[in-house]
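In the block that follows, a single chain appears as C-alpha cells, in the form predicted on its own.
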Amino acid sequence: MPEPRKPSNVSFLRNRARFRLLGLTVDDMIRLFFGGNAVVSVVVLGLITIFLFKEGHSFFGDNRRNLETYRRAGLEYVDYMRQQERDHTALIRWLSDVRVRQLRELTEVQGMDLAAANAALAPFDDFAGSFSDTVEDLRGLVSDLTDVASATKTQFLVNEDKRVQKQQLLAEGLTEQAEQVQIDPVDFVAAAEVLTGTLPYYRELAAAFEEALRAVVAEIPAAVAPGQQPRLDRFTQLVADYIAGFPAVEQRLSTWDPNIPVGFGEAITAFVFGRQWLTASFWQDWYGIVPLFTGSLLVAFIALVIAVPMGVCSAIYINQIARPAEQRIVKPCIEFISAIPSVVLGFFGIAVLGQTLRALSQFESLAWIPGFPFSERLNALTAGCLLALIATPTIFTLAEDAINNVPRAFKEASLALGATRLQTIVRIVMPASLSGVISAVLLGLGRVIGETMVVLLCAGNRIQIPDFTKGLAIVTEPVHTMTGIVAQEMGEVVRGSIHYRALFCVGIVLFFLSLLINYVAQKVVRRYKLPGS
C-alpha cells in the first residue's frame, strides 16, 4: 500500500503562522479584507436610504401647503367648471373620430370620390359645429374666472419670493434694505366671493346649456356610412350622461369652502393616487404617481412576457437538451447581451426597432393583431421588446443555475424507470427547479423596472394613464415611466423644490418596489428550497 503523499511546500503553512504586520496574522487580514468589503457595502446602501427619504420625506408638507394654494386662490373652484368644459371637449373629439371613420369607409369601402364624400357628410358637419358652439358661454365665464383665480395665485407666490428675499437680507445683516421689501397681503376671502358670487349666473348658463345640449341632440342625423351609427347612438348616451352630471358640477360649486384645511393624508393621496403629473404649469402643477406608475408596469409586463419565455426555455435548452459546442457558443452569447451599453439598446430601437414595428403594423395581413396599425414609433411594445433583451441573460443565467441544483438522482431515477428525456425535463427537473425560475423571473422583474435609459429613449414619454379600455391594443400606446420621469427632469429642477423632493419620492417609490419585489423572491427561494440543497 502507498504511503500517504506529504504536503510539497508546507514551509507556506508555517510562515503564514508566524508573519504578522500590526499584530495581525495572515488569517486576520484576509478576515479583515473581506468582512471590512462586506461593512463598506452595507454602509453605503445605508447612506443610499437616508439620502433618499432626507429628501424626499418634506415634499407632503410642500404638497400641503401647494394644495392649500390651490385651493384658497379659487383655482380648485374654476376647476369645477373647467372640467365640464374639458368633458365636452371630449366629446367634440369623439363627432371628429366618427367623422374621420365615416369619410374613410366612404372612400375605401364604397369607392366614393373624396369630394362626394364630404358632401355627404355635409349635415353631419353642421351638427358637429353646431354641438360645439353649445360651450361657448361657459367656456367664456371659465376663462374670466381663471383671470382671477390666477391673479390671485400669482399674487400669493409673488409675496412668497419677497418674504424669502426679506430673510435672506436679515440673515446678511442689511436691515435697511430688508425693510424696503414691502409685501401686500392677499385677500383670499375677496378674490373667493367674486369666484362665488357667479355662482347664479353660472345656474343660468348651466339650464341654457343643457337645454341647448338637448336640442341639438335631437336633431342628429343618421350616419351616411351605416357602420358608424353605433357609435353615434354610443355618442347620443354619453351626451346623455354629460348632462346627467350637471347637477354634481353645481353641488360642489355650491359647497366649495376655500378655508377648509388640506389635511396631510390628502397631501399624500394626492401623490399616490393622483391621475397627472403636471409641472411648469401656469395653472397648478400636480404631482401624481399613477400615470407613471402605470406606465412602469405595462412596459415591465411587456418585457417578461417576451423575455420569460427567452430566458427559461433558452436555460433549458442549455443546460439539458444542446450538445458541449452548442453550450460552449450559445451561453456566453446570451450573457454577452447583458454587457451591452443599454443606451446603445436605446438608439437600437429609435432607428431600426421602432421603425421596423410601425412598417409591419402597416401590412393588412397584420391587421387583426390589436393596436395595428399605429404611428407612433416610440411607444410601449419598442421599449418593453428592448427591455426584455436586457432582462433575458439574467433570467436565462439563474434559472440554469436553478436546473443546475436539482440532484442528479432525480434525473437519473426518472430516465432508469423508463421516461423519456422531454418527460423527465417537464415532470422531475422543472417542478424541482421551479423555486429557483421563479425567484429568477422575479429578479428580471426587477431588472427592467429599474432600467433607465432604454424607457427614456424609446416608451414615447406621454404622462397619462394608458387607455386600459383598448385591450391589448394598450401595448402601442407611448408612456412614461418612474425611471424616465427622474432621469428626464433631475437635471433641470431648483435643488429643493417641490419638484425636486417628488422626484426623490418616485425614487423612493422605486426602491421599496425593488426592496419587495427581492423580497418575495427569496421568500419563494427559501418556501420551496429542497431538503438538503
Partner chain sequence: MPAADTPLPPPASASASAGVFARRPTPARRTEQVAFWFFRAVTYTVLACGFFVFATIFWRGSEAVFQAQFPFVNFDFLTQAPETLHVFQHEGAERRLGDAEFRVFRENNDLQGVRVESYVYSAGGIFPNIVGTLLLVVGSMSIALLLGVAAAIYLSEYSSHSRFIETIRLSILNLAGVPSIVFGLFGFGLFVLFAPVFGEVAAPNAPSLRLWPLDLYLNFTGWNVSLLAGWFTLAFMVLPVVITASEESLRSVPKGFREGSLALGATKWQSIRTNVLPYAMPGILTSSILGIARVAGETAPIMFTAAYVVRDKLPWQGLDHWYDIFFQGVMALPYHIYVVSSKIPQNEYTERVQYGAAFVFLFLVALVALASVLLRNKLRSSYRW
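Being a predicted model, the structure only gives us computed values, none of them experimental. Positions refer to the first chain, counted from 1. Each form is matched to the other, and the largest set of C-alpha atoms that superpose within 1.5 Å is called the rigid core. First, how it differs from the form predicted in complex with its partner chain.
The Cα position of S435 differs by less than 2 Å between these two forms after fitting on the rigid core.
When the rigid core is held fixed, the Cα atom of S361 travels 2 angstroms or more between these two forms. Core-superposed comparison between these two forms: CA of R31 displaced by 2 Å or more.
Now that we've seen the form predicted on its own, could you pull up the form predicted in complex with its partner chain?
The next block holds one chain only.
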C-alpha cells in the first residue's frame, strides 16, 4: 500500500502577505477609489442644493425689508389710490375700443366714408372726453403724493447706502472719515402723516368724482353702430361696479397703518404668488414669480400639444407599422434631430420661423385661427413650435422603448384572435405601454421646462401674465420664462443684491420642479409596471 502522500507545497493556496496601508489592501483602495467617484453624483446633487440655497436663501429677508420700506415710506398708501386711477384708465381703454369697433362697423358694414363716420361718432367722442376728464383731480392728488412718498423712500435708501459706507470705512480703520459720513434719520411717522393728512381731501374728492361719473354716465349716447350697443351697456355696468368699489378703497386708505410689520410669510407669498416681476423701477421693485411661471407653463403647454401626438404617433409607426428597412433609417434620423443645439434652433426661430409665422398669420384665409393675425415676431407660439422639435425626439425615443418592451405574446395573442393590427395597437399595445409613454411625456415636459436658449431668443421676453381671457389666442402673446429670466438677467445684476438673490430663488424653483417631474415619471413607471417585465 502506498504511503499517504505528504501534502506537497501548497503555497499557491496560501495568501501571500499583502501590502497594506491603514489596514487596506491595494484592492480595497481601488474599490474605495471607484466608490468615491460614484459618490460624486450624490455630492453634486447635494452641492447644487447647497449652493442654490446659499445664494438664494437671504432673498426672503431682503424682500421683507424691501416690502417694509414700501409700506413705511407710504408707497403702499399711494398705490391704493393709484389702483383706482388705473381702473379708470382701463375703462377709458374700453371706450376707445368700442369707438374703434363702431368706426369699423360704420365704414365696413354700412359703407359710410370716414368723415361721415367720424361725424356720426362726435357725440360719442364728447362723452368719452368728459368721461376721461372726471379723473383729473384724482390724478393730480396721486401725482403729488407720489412725489412725497418717493422722496421719503429715496432718502431712506440714501441713508442705507451711507450706513454701509460708514461700516466699510470703520472696517478699514478710517474712523475719522467714517465720522464725517452724516446720516440724517428719516422721519417715517411725519412722512406718513403728510400722506394720511390728505384723507379728508380725498374723501371730498372721491365724492365729487363719484357724482361726476354718475352724471356723465347718465348721459351716455346710444351706440351709432347698432351692433355695439351690448358693449356700451356692458360699459355702464362696469362703471357701476367701479363706483361700487369706492368705499373699499376709502376703507383701505383709512385703516392703513405704516407701522404694521411685514411678516416673513408675506415676503414668501409676495414671491410665490406675486403677479409682477418688476426690477430697476423708480417706484418699487417687485419679485413675483407668477408671470414667469405661467409663461414657462404656457410655452411648455404649446410645445407638448404639438410634440406629444407627433412623438407618440411616430413611435407607434416606427415600432409597429414601419418595415424593418424603413425603421433602420428613420429611427436614427429622428434621434439625430435632438442633436441640433438649442441655440441654433433659437437662431432659426429668430431668423426664419418667427418671420414665416408672422407672414402666414397675415393671410386672410387663415384669420379663423385664434390669435391670427399677430404682429409680434417672437412670441409663445414661435418658441413653443421650436421646443416641440426638441421634445419630439425625446418623447419618441422613450415611447418607442416603452412600446418595444411590451411582451410579444400580448400582440400575438391579439392577432391570433382575429383582431386587426390597428385594433391590436390601440387596444393592446398602447394600454400595455401606457405607463412608459406617460413617463416619456413627463420627461419631455422636464426637457421643455428646463430649456433656456430657445425661450430666451424666441419667446418675446415680455414679463407679463398672459391674458387668459383671450382664449386660445393667448398662444400668440410674447411671454418670459423662468429659465429665460435667469439667463438674461444673471449677467447684469449686482452680486449679492436682492435681484441677484431673487434669480437664485427662481433657480431653486426650477431645480425642485425638475426633481418633481422626474420623481413623478419614475413613480408612474414603477406603479404601472407590467407583470413579468
